[in-house]
Amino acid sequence: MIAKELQDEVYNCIKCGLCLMPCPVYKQLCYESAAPRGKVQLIKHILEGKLEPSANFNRILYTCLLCETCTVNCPSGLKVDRLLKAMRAEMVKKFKLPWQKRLLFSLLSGERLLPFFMQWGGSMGNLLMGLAPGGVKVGTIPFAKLPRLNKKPFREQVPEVVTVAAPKGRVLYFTGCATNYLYEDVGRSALAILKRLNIEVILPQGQMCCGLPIFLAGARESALGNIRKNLELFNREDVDAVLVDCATCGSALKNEYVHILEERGENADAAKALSKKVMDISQYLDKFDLKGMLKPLPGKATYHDPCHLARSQGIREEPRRLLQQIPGLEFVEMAGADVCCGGGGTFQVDHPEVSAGITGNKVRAIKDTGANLVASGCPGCRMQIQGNLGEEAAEVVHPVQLLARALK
């Protein structure tokens, strides 16, 4: 069941409404069980007996992107999305998740399937995407526009531990399922800015995806083998930090962990140890002048915020200032960039008419700056923007692609 703790939240809720017009979905839909506050009041009404859960509030509940813009909006401090995450777990054990999900989820939390799908995929399935027809979707990203798989996992193609002459510190890198088998070129591009820095780097091959995937469409008991995993990997002492080049991963790492194990009962220390050792790889380089190792990068770029950065984790201005000190380049700031970009996992697989207003939002902000470069912290929002941003030639990029292109 729900912790008392989180059951007890449902009566913080003073119904004020200041919850509504912040949240992305409640924008596109308007009716009072797509906002926070609606579903809110339906969690406590199950809660206190007065209503069943029904396959109807099962669809409500996950019509959500867990954004958190409600948790940071409300005026008494209400742990919204913690609530939702509860509430989800609950409604698996009645309801089941899709088999869809389930089949995905079983990849996650193996540590043998989906290294050898991935494997497959980067080898067989690229083919095969590129012979699919051109109005394919899945669901608001057209099929040519899905990455590509790497064609070996990105830590198979380095060694584990990078060693630098000298070195000024020694950290472990997450690289998450996004860098490992999709984006293999932020791996590279952290791993040059880092090893021109003299920072030896560590990559434990057994790490596995964090599992935030998993848990947060409420099968948590799939992702707790993810979860023990992760902490005997990262929990080490010998090290300054513990690097996330994904927004997602750094939220699990740094808050999810420790949530999951408490309201389960569990002993959560070695989770709160790992915690204070997270940073994102741009907080982490925020504390360096690199100026002096970049040479001109021609070119106009903006800023997305990631939800799982800039509200889960409260990080804003460090990607920002990494840009600025790239030479050369015109940083600009779109309108409404901390706002949600629609994607939220399978959100916009699930909801793809909903997700496509958010999304649709999002691309004309992009548009209305001018800008020929996207930088985001979040490979699942760098997917949503590029796969919508229609024929536009601005290209999607993490921070530190752009950092290590500008290198002398």
Given for the second form:
Amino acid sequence: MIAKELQDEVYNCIKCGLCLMPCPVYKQLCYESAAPRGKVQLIKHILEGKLEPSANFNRILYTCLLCETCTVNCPSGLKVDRLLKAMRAEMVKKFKLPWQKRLLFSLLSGERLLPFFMQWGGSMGNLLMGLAPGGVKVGTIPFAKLPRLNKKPFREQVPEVVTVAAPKGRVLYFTGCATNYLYEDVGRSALAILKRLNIEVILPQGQMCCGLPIFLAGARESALGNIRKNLELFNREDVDAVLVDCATCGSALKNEYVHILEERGENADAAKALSKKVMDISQYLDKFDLKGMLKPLPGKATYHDPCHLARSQGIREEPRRLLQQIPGLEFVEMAGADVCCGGGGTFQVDHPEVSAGITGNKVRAIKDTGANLVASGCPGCRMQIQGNLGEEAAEVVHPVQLLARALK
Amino acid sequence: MVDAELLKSLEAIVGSARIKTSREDLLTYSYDAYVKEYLPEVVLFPKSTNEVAGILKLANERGVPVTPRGSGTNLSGGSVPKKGGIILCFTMMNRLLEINRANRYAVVEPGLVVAEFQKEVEKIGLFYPPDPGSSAVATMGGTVLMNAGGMRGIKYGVTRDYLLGLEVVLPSGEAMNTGGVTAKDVTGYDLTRLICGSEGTLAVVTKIIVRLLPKPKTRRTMQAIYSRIDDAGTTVAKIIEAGIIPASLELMDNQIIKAVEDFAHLGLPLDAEAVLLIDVDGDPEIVEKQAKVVGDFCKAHGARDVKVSQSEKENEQLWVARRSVFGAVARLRPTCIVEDATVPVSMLTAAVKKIREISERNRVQIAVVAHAGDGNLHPLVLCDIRDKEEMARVEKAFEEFVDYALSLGGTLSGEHGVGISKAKYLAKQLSPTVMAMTRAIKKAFDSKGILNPGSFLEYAE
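Okay, that one was the form predicted alone. Can I see the form predicted together with the partner chain too?
Time for the whole complex; same chain goes first.
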């Protein structure tokens, strides 16, 4: 059952409705069950036994990006996203996830990810993707615009410990699945900058998917193995920080591990200790004066706030400051920079029309800036934005990629 | 009763994507921001006057109740379906049809959100002043049918004062236009202003024409901080008496300050007994001068400090905080019933004192926020609707305050509407003759009584 403290949340909703218009999904659909208030009220009815947790309710529950805009805007202080996540975990017990998601999560949660990847990515995956007929889409993203898999997982391309001569610091690097399997250049960029700063970097072997995509879908049980393994590898006292280059992984390691273990009534001490060490890479690099080591990088860049950085972790200024340190790079704000891109993990596959409307607004805001570079610290956002924006309009990158390009 | 055959006919009008009948969807239209809930039988999302006309004609023929609704931010239960039937929800009929700069008016559909409309007109240097606390979500149609007021009433008036004309559909299904686009218009009865504030009991609005003002060049927000709430009340009365007209003049008591600060983290003074939030706007030189006059005035009447915002961003943050009051008090207790009685502004201090007395005597928690410059009080009665015994005390406190406000020559509701929350007190204020005339008007528009039944005139516990 949902933790008692979360159950009580439903009575704090005074139904003021201030969550309606800020909700990107409600703004597209314009009916109440799409809005946070509608979902919270339905959950109240279920908890009071006045409504069956039906298949229709299940559909409503997943018509949500979990972008957390409602949570940060709720004057009553409702933790809406946590309530919805906990409710999803309840519903998964009754309604199984579709097989595609079960397959994906079983890969992400188990040991089979690597062999699967080696066979698929190493041999025929990219080739097959290239052969897919034009016009085929995954959700809103044309097949041809999906990122290609790394030839080799990133962590196999680099040593487990990247040593430097006279280390000024020592960090663990949680690479996440995206950097490991899709975006190797982000990992290389991060290592290049850290090396220049004389920081020793350890990339623990055996690290697993952070688990967040799994438990956001409700399949908490499947993710427990990931949580325990990652805690074992990363909760170390002999390092200055645990760096993460992915907004979602950061949010998992910093917040969600603690919530999940506590809501299950388990000891969360290790998760709390880890939480204190976890830093988004932009947060860590923000402490350094990088100007002296950077050469001019001509271009115009704008920044998109990932939900899991801006709202889950409150990181808004650090990535912007990093971009503004790069000489020659003009920085320009887009309208609604912190509005969700519409990706929402598998949301864009389940609700392509809603997603297309939300992403359409984001694409317009980006084009209005005239920027040729869009930076964002979340692989999901980058995939969603690049897939809908098109390479000809602008290149979508992680902020560290621009920093690495500007290194002297 | 909405039967299968009627559902089929309704679906033929709006199409399958704009009709909702699942239990889950119906439950999400059983509430607004008031506490009582009633289940509709079907929710429809029309997009045109023709569709609205078709729906009303069918409903009228069969005597099925129709309750119009926008975003559902109503605080008096005006937009919940007291007698079941059809919810006519306008959130998908939300276009801004025209902004006419030459004649300074705009034409909008009822589902357009007030703040979105304000943003659009302000982009071209125009201004739509009516500004209810819920403007970020409330719809134009809802604010017209409720004659919504808000924070700028003291200087700019309320929704009614900006309304030039309407297109409405009568329960018979006939559409009619009232008013027009001209600033002056005395041809015939003023049906526009009759429908404005009729709480959806006379006709359904499908198009709205409002007049616009030039946007004030600048504004400044000030916080006057008081150790004694009485001094804050007196300051307000004296400001009005002195002929100073700020754009907004809001009062928040200590409980409100704490709840809002807990949400907004703006550094509001937690130890103050009251804060006045004051906006002055206009040309920069005048604003500069007015800010000083108002600031000095507050200090002369007991303010221990006056803070002036340094940027538009800071102004905005303070007003977002003020707008969040209703939601923020949910941090204190689960249920909040908003009183809305309005008194002559010279009686503001006395009324605040009376609220405290009523609150203590009935052992009911009441926090006070007020559109002080209008004498429009919002005592927020904080309670838990699950506690029957407490609710009885709440009811008593509520009634005592209504009687008090009326005894001062005040009104039952300044801006939230009668709805069902205050329907039973209606006869305390309106004479039998007024009630009879009101019923006759209702009959002339809606002979079968299908529009928003159970509300306002006919409410029974």
